[in-house]
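Next up: just one chain, as structure tokens, the form predicted on its own.
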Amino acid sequence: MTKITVIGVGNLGAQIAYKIAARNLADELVLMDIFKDLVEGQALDIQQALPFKNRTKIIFGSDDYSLIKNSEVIVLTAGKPRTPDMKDRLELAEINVKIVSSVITEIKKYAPNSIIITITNPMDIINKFIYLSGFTREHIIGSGGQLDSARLRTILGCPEKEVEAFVIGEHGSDQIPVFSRMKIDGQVVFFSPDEEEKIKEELRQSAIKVIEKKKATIFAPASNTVDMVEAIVKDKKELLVCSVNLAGEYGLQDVSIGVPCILGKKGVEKVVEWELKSNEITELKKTAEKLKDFYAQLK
């Protein structure tokens, strides 16, 4: 009996919730939110969607979290979203932590040995925030880095040329695109220092773009979500990059960001640490001490 909760069903944790129901991920999935319509109305929603797919029972609720005891994977998307006229996902860092310490008491209460992933902003602020509250390292796990590689690998031409390329650091501004482990169509690829600038300026741009669109991402960070939650509930031992906090790896520690990482039934299981070239590890560090002051700096 597999059961997976998704905390805040708004338009990005209702499509995470539909996938997760649709790949057949879950026995049971919970759906909480704190407005009481529209939980019920999207826990309708995708019940009614899975006739021809599969027995996914649905279970709904706003203030009793009683209803997330068990959980094997709770995927946590409540909080104030990032709106065009915000130029960082930090500004939404005071807010969010406030509506996320409600919530991780009741997760403690019913749920203590659930695997959390994070996608609430600012993500790995929130992320190093839940591991402070008293969780295992390995058990919460920030959603961001696969979404920035998938935006990359769109950039470099995806899908119509094979890529292989990931974004490291923090899920945010200071995203770091792997240069020195990139392929397209099987071979090594190799930009000037201008490409390079300019790549990263498009990928900085890449959400932007969307929410200026459509004020929200929703299918792009619900997708790359849901393959998380995949990777830990079939125990598939993949490699993607997430926000973890580290211990030591890659020089740091006291701080989530983002680096590839092994998932599997026990949520993280190896942070796998390549090597990188020297700029890419001053980057790495640089963006590491900016999340560590940004942190010390909350009330």
Second form
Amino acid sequence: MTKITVIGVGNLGAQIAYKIAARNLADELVLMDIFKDLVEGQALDIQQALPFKNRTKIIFGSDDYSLIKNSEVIVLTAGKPRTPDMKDRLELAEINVKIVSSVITEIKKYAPNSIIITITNPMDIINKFIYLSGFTREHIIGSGGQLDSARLRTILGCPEKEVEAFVIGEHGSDQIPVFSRMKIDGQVVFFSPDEEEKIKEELRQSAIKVIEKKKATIFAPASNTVDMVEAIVKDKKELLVCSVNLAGEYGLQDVSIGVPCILGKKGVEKVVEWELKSNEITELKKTAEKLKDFYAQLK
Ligand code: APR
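Right, the form predicted on its own is done, so what does the form predicted together with adenosine-5-diphosphoribose look like?
Below: every chain and molecule of the assembly, starting with the one above.
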């Protein structure tokens, strides 16, 4: 029996929950949100979408966290989202750490062995915060790197072209497209420094462009997050870029940052250490230092 919980069922959480149900990934799907009417409405809406598809049981609650007991995976979106006036996701840190901290207390009490997928922004910071609250690092996985990689692939010409490209680093303004491993239509590609900078800037703007036009990013983050859920519950041992609390990989520790990982039943089963170019390693280290400093200054 697979039980999955989504905590926070606003724009993103509801879409994630619906996709988990539609892809038939859970026998039981628990929805939690502080807004009682919202969570009930989302639960009913999703349940009514399913009878021709499958028999996922939808359970919902607001303050009764005992409902999340035995969840294999918990997807955490509770928190405030970014608004068009916000330049950086880091601006959400103080408020969202507070929100997440109350939820984490409940998870520790009722589902301490679950695998938590963090979406609440600033995701890398929140992912470190959760890990330091007393969970095993294999079980605390930040969602953002796959989304950034999907955005990069779109910029580079997908779907017209077959694009192989990944983004590591911060899920924020210091994303690092791995130029040394990119292929378009099976061919290794090279960009000039100016072209690389242009691509990076376009990538940095890709989320806010959506937020300005439709107020929230929904389908892209939801879909890429549910791919992570699927890799775990189906034990796919799939390589996905996730934020993970590093323990020496890439010469880094005390930081959660996007790197390639193998996801399976045990959560992060391996951090894959790609051979990166020296400038990419330098960028990764610089971004890690920025995130560490930011975390240290959090109240
Ligand atoms: N417990 C449970 N749910 C909570 C809590 C809490 N303590 N605090 C807030 N929530 C819920 C809200 O009631 C809301 O339904 O979290 C949900 C957040 O949904 P939205 O406001 O629609 O935000 P969304 O666009 O889904 O983004 C959620 O993901 O990508 C990140 O930056 C984004 O941090 C934001 C998060």
